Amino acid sequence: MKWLFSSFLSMLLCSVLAQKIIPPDPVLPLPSQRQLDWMSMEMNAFIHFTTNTFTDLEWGRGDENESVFNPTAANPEQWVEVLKNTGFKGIILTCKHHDGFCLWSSAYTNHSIKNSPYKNGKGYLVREVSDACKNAGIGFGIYLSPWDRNSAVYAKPEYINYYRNQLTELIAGYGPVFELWFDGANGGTGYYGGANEKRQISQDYYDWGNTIKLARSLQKEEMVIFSDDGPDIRWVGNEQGYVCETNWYSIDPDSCHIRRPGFEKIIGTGMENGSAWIPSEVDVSIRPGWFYHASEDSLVKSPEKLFEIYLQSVGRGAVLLLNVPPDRRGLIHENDVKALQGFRKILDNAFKTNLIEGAKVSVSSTRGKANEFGCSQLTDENPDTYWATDDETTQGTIEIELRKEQVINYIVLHEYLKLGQRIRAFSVEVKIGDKWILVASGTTVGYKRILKIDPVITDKIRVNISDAKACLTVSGVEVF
């Protein structure tokens, strides 16, 4: 009898393991998990603030006397506030541009806010601003430009210690830092030290491994970096807000260099087999420049403008990165605040409300039929949970049947990253009386794909998946 029991056990346990359904395989390349967290951020903004300001130069030449930074009214609170009731999610600050001035007081030069008039020589806004930040719970960031047209040592083996001290002081005096930010401008005519010259530097000059290294070790917490060569984030190839339809997250490092020949064909696509996780960030001005003007008061980027900038960068699968320079003052100017808050009026009337909610949702197929890869996991809300198919099924229809007929405005889709990128193809088809109509078409969707269509009146909905690098895994599908 013993035999026989153990013998039922056995097989009442090979039952249920036969049963047990194994995820899809990954397909490589794979995000790390502080990718995925910048990724969901969706929008960040940059604060381009400097002695530029007041001297009405995009590029400060590094001669500037100190004195010309005085910000009368400077709130970094204001910029909070302003920027978080927008629904940005972290802040990067230009600590020191190409000028080689710096927002607080540097032990390593003299050419600081030390030496302003700014607070008397006592306002530290990186501190300000780091702190603002973390009071409203909002990310904060540090841009730190490699090139210096003040350092007397720039182009010499000594100014990369220079540049590494400056990191440190940072990173170590006002993290946590979420996001990196190593700017591609570099070498050419400045006042290096007083000397008005041009200095030229090499490609590997920057040795940007070991100063990366060193950035990751100065903070416990995860961190992302953007540089010419990643290693966490891409330029998206413009300024001008927008990611090509075709997004891929995957590229050749080497090939998104921006000194590489032939980059440009391939930064803003990615590259569908590259080798690394290298995802784009769309940086764009509010603004024609990136310092505040006030030749540029009138020239502000309308709320409707700066929602087709949102639909071409978030909705495209890439993160958006806008620029809100503080004015004279050291305040967010009017004109932008007011553009800023349109745009939000107009993002959270568009998205609004989700139709979808309490729709009848069906797919083709279903991951050996297991509830836990079923369509359920499309509406969840849950980006850990996702609608799969078959390993050999890399083609699949979602359909979905509204509670009654609605204008349809909007349809987003998400992937589940965390196996990778897959969908090459897709399209998507209402139902206007007894003919499926084609509204939209594309090839990939990463994190978030934004569909905006002509508005149609409609209760049913098709999203035709028509090709794929492997078994499908999508997270979610909304309907605005």
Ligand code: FUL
Contents of the next structure:
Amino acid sequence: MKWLFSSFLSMLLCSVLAQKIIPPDPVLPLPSQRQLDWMSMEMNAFIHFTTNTFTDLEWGRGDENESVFNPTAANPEQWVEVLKNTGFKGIILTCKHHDGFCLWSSAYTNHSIKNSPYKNGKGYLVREVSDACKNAGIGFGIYLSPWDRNSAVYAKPEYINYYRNQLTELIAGYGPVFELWFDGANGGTGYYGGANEKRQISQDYYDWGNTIKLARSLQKEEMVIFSDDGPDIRWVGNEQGYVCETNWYSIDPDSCHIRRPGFEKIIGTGMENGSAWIPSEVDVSIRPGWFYHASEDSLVKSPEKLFEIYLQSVGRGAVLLLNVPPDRRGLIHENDVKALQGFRKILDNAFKTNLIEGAKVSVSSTRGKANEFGCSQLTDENPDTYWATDDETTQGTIEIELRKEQVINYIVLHEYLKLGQRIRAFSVEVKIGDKWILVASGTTVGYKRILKIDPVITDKIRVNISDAKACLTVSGVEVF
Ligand code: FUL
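Which structure goes with the form predicted together with this ligand, now that we have seen the form predicted alone?
Now the full complex is given, and it begins with the chain already shown.
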């Protein structure tokens, strides 16, 4: 009797297990956790600040006297407060730009803040900025220009050690660092310790592979590393503040900064079947220049322009890196503060109320008819759950019936990326009377895809996914 009972139990268990629906196979390549964490930051700020701020240049020659660097009221806490309050999750500081001037007291050069009048050579801005970020709970990132127009050894083999020593000082002294930014501008004329000449470097001069290994060995926390094409994040191929509408996260990377013909186009759209997951970052300045120039005070981008940039970067699945350069006082200028606050207001208003709450949501089919892959996963606001289809089903429809008719301005879609990026084509329709009207269409979706539509009154919305690399895995849909 006992035997009968236990075999009945095990049969029951087997049939329950047999019905367990397994998740879809991944579509390679996949993101690392550090890349996913970085993508979820959505907006970071760049701070360009060096002798250029005081000499009115964009690229300092490297021959500037340290005494020109003299902010009279520098207050990194103000930068952090303004940026945090307007939605930025991390700040990347130009610890050294092409002029070679260091905003910390580097042991390897005299061309640094320790020889400037700022706090009588005792004010170490890298420390002040990294502390302010830590205190406010936002990320601190490092820009260390590889091109150094001050260094006598630039373009010689010794410079690589010099660069690595400075990187070590920065990461070990002021980390943890959430992002490391390796600029692609290289070689040309400069002061170079008084040589005043033009220096060129070969494509493999920097030996990036070993510098990257060193950087990762210097902190236990994960950091993402940027260059034109990875290892973790890629440039987007322009500095105007947009990523292409088609935005694949993968590319076939060359080694850091090696530029093939046509590489701007490749990094602009990514490659549908690229071998490595290297998502794009959109870097753009709030002003025409990267550094502060009083002549550009009236040319600060408007809140509306910043919002457009947001829609064309974050809204297309990329991360925005917005440069906000402090002025000669060492403060974020009033005009920039106003623009940022205005931008935040537009953003908050646009995405205040997700109208999908209380809506009826249905899907064309569900993987194995299992609840864990069902349509309720689309609206639970949990990025780790997702609606999925059966393996062979690469098309699908999400239909949304709102509680009542209302004005719709935006539809937002999210793909579940831990199993790879899949969607190649989709469209959105709304029902007006008894007709379905097309209001948007697109290609890739990714981490977040915001579709701005002409305002329309409706209570029925249909998202059609018409093509994907494999079965669908969609983690969220929102309506505003
Ligand atoms: C470029 C630099 O040459 C600019 O000055 C700026 O720092 C921009 C973000 O990257 O390559």
